[in-house]
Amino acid sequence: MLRRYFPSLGVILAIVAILLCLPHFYSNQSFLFNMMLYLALAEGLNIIYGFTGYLPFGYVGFFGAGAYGAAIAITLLHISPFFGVIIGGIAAVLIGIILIPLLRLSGAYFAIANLAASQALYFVVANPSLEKITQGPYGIDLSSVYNADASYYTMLGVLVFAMLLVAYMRNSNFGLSLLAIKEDQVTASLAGVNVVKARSIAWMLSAFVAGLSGAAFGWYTAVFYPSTVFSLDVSVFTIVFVLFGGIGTVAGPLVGTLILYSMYNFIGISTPQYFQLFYGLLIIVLVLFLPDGVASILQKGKVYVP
């Protein structure tokens, strides 16, 4: 029974080994951290989109909720940053619970409603009247607990957790139930699948991963602003990474993120205006010609993608 997990576990172990060794040979820790961040976000988005078909354009809302949930816990409750990261994940889940009614929508309606919800959360956090809690638009300073190495390895732990979740879902009855719902929820319901419960669990797991990622990001950067952690660029980048690599697999989002984020770092930062054009064209090409990503090409060639 465990054999079905071996390919996915092999991919996870390879990624962990690389990210543990790279800091000793590559000095740009910030690049490595952000790479892990988007890898984790891509896997988190994969949980809800890859297995249920729900594409949340406002996924950054969970990311921002995690960053602020952790920061508020650290600054006001004076807890350790590590437990603050966990609280950040829980904060995102609570937002996810509030937004569960959005799952009644589908397609573009769900995407737009989710985007609106994330922007509403941004305006709440950035409200100057909440300065004593969220610091309003003035940003939160966590420099007193800044620890680059600790936050780096915490982010690695979040990534491993996200990959293990996707590996479990890809090879479990729960994941198969979600895929059945994605194909035809009426048939899945008649087969005994609790559609509402299954989708809600996937939604909250996806939110938890984004919240943990946002919390680790806040700890690593030490100082951040609402406009940073609620930036729509986070959602757009994550969606493109997942679409490029392929949904519903462990390796697909990893491949998409590794390739495209590396390109952005080495090309897009120096000429962002051209890279945004490239991203726009890439989205069009993906939607029209490669909706299931790079992984679909390998699968058509009968290559198993874990």
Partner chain sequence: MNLFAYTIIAGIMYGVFFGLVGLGLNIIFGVMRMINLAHGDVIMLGSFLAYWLYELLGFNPLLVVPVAVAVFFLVGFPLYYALVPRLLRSKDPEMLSFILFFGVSQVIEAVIIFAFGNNQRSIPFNVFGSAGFDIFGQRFPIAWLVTTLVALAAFGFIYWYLQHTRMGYATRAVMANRDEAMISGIDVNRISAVVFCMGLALASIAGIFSFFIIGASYPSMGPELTTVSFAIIVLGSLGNPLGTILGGLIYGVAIMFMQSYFSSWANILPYVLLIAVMLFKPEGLIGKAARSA
Second form
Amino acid sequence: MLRRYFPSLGVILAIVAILLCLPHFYSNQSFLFNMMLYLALAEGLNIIYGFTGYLPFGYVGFFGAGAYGAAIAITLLHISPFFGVIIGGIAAVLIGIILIPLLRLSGAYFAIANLAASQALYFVVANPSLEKITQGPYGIDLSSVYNADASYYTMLGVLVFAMLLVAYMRNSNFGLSLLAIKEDQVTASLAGVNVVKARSIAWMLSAFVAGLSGAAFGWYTAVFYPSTVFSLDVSVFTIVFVLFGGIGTVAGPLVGTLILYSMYNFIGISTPQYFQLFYGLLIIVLVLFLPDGVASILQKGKVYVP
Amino acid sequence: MSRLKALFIVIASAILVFAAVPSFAKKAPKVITIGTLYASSGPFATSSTPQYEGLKFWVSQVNKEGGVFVKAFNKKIPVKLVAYDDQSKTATAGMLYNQLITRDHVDMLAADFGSVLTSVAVPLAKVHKVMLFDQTGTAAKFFTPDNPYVVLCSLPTSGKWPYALADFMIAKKIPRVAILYASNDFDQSQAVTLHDKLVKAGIKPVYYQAVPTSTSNYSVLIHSIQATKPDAVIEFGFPNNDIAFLQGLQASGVKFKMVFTIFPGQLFELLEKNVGAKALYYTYTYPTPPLLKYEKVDLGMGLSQFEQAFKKETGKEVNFLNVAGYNTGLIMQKTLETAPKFDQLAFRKAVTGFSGKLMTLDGKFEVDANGAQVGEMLPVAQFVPKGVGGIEMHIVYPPNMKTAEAVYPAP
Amino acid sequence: MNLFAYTIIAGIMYGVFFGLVGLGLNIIFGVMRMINLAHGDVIMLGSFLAYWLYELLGFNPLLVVPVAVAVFFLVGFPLYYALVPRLLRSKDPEMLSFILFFGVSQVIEAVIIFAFGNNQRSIPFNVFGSAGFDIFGQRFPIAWLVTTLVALAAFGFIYWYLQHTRMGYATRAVMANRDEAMISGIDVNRISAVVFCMGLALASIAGIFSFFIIGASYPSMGPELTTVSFAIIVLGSLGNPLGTILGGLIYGVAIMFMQSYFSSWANILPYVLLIAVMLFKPEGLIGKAARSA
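The structure above corresponds to the form predicted on its own; please provide the structure of the form predicted in complex with its partner chain.
After this comes the whole thing, all chains and molecules, with the earlier chain placed first.
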């Protein structure tokens, strides 16, 4: 029974081993942190996009909600940063619950409505009349609790959690029923799947991962502004990474992020426009020729992708 | 025990260790590395790029003379600039500052332009104990007693900018004032200062409103302001806001006796190109070099010499941010020239040592105990027509710097 | 009272222009059932074309209109045939086209930054003369009047095209039902290609005049404009081009009132309107269309 989890767990263990060892050889911790961040976000997005087909263009809304949820808990309620991160995750889930009605919309409508929701949330958080709670547009300062190592390992924990979630969905009946809904909603509900409930659970899990990631990011960065944690780039990068890797598997989003984010770091940072041009073209090519990502090449060759 | 207290003890003991242990005579490095960031794209590109050019210009100047004199080693050492592009994004900037400190092990760190891109560097510099030479990040919250690792090289903290402006308006006895500001740290702190100073002098602003920093059409706002019948309208924004505000004002045909915006005095060419010289007639602003000319300097070039040399090297006219970038280089140079030891707290001590005694083309360099700039003062200036279609700027306040009387009310 | 009248009149002019901003997106959606996520970037391209011709050759923005139309018909046809038929054959054209046009939008933005750098650009307001004009005792810049008239002309053209030309008739048939239109012998691909080019051209025209209403142009302005455009066409009615003007008017007047009376909350408005309409009246204020799961 548990045996079918082995390939997924193998991938997860390999990633964890690398991320535990690497800081001892490679001094740019910040790069590793951001890599973990995008790995976790890619898996989080995979939960909703890969298993239900809903493309959350406003995924960054959960990320920002997590960062702000944690920051408010830490600065106003004086909670320790570690529990602050969990509160950040919960804050994102609360936003997710508010947005559940959006799941009534399909395809591109959902994507745009979700994008609008994340922008609306951004403008609310950044509004100067909420300065007492969110600091408005003037930014959060967590430098008094700054702890690079603790937040690094917290982020690693969030990543492991996200990967385990996807491994579970990849190999469990819950994941299967979601895929059935994605394939044909009517047939699935006739077969006894509670469509609304299953979808909503996936949605909230996905939000939870993004919220935890945002909270850990806020802690690690220590000083941030609403524009930092609600930047559409976060959604865009995550979506491109996931599309490139391939959805619905544990390994696909990981591979996509590892390749593209490393490329971004080594090419993109010195010449960002080239990178933007490159991933723009990459998206076009993927959609036209490889809509299911890199993982689908292997799957076509009958190779099992965990 | 509070964290702050713990932090104090850590810092105090760090200082003690540095002071007590006789420093080993370190071997002189082959080059002094200076790390910095710039933004080639995004909202800060227009300001960040020229500032970076100014700093690069300083590097090429000192290297032409065989490098910068480092007192700790008693010889000249060439300077190497390590620079990355953060694209105006704070997340990227955070990662790159980290990279500069932990991977490139730079000897000194210069921040990118403005408060937003400087903000992420402040805690990093503090944690990794590297001196951050803040170029133009003027948010007051960066400068705290528990952080010795930051110094503001150019411009006072933004809350202090409108001091002369407030005094000018009080001296002119302008009864009805409207203040419109973009909701961000930089503009809000100025609006608050001005508002409080005016209220203290018995002038209660008739209009005091924040708008989103992304506002790009001011026509309706200008009419709302007009409805309150103000004599003076003060708009605090970023360059985009100032452009949109001045365009809206010109297009609506509404006239006020006095109009003030921040950036014509810093980015004159950008503003003139976008709104035209006519829209700037009789507008008030904070003048900065090159509009404000400091020729008698203790270090580096005076303004006109700098203008010539910079044009020769880059082919471009000088703007304020070129000056600010060059000025950062000069402050670093002076630090290296005077610090007896080659370590970060010795650098900080050296800065305190020459604070108040250094005049550069950017004005007087003076920092308070927390590293915030207090020397440079922003006077009030006004643009007036010159000949046919031309424009020139007069400093109208404070009296000791005045070059002409203000034309008030504007015709 | 003065301010109130000013706000309404400004809101109407603003709104007519924003109708034009959404029009190109809506007409493409109506015929192809695809959301052109690069719509805002095409608007940006239009404004850069206008800026460039103005700076270099002193072109009046009105003269740029035919140039833009020509350019986008020349670019639009090959682009359509390269991308769209292939997409329509795939298993989920709606979602895939959405992602594909997002890629196109990124490419456009990067290329424009290469070509023009990142600075913002603008054309002075007084290019149509510096006189103002009065409506009910309120004075407005002449550039606003010109912009409003151009937008109204664009709507007039689309009305004429759909109601009074053979091709427009066929276009309406495709809008109503693509498969039936194909069976009845209409060259659906050709109609779609023409409408695609028309949509791009309309977006670029909105871009040419965006300086006077929206403000200065910069390469990364596209995505926000796409979202606003989408809000407008959802408000009006998805897939009904002439309904766009209603969406634009609601948006324009509402945003002007927000600016006058609750200025710090104005930027949240389009997003809230968008979500509200999608959730509570997904068929738009006057239309039918719009699918939900």
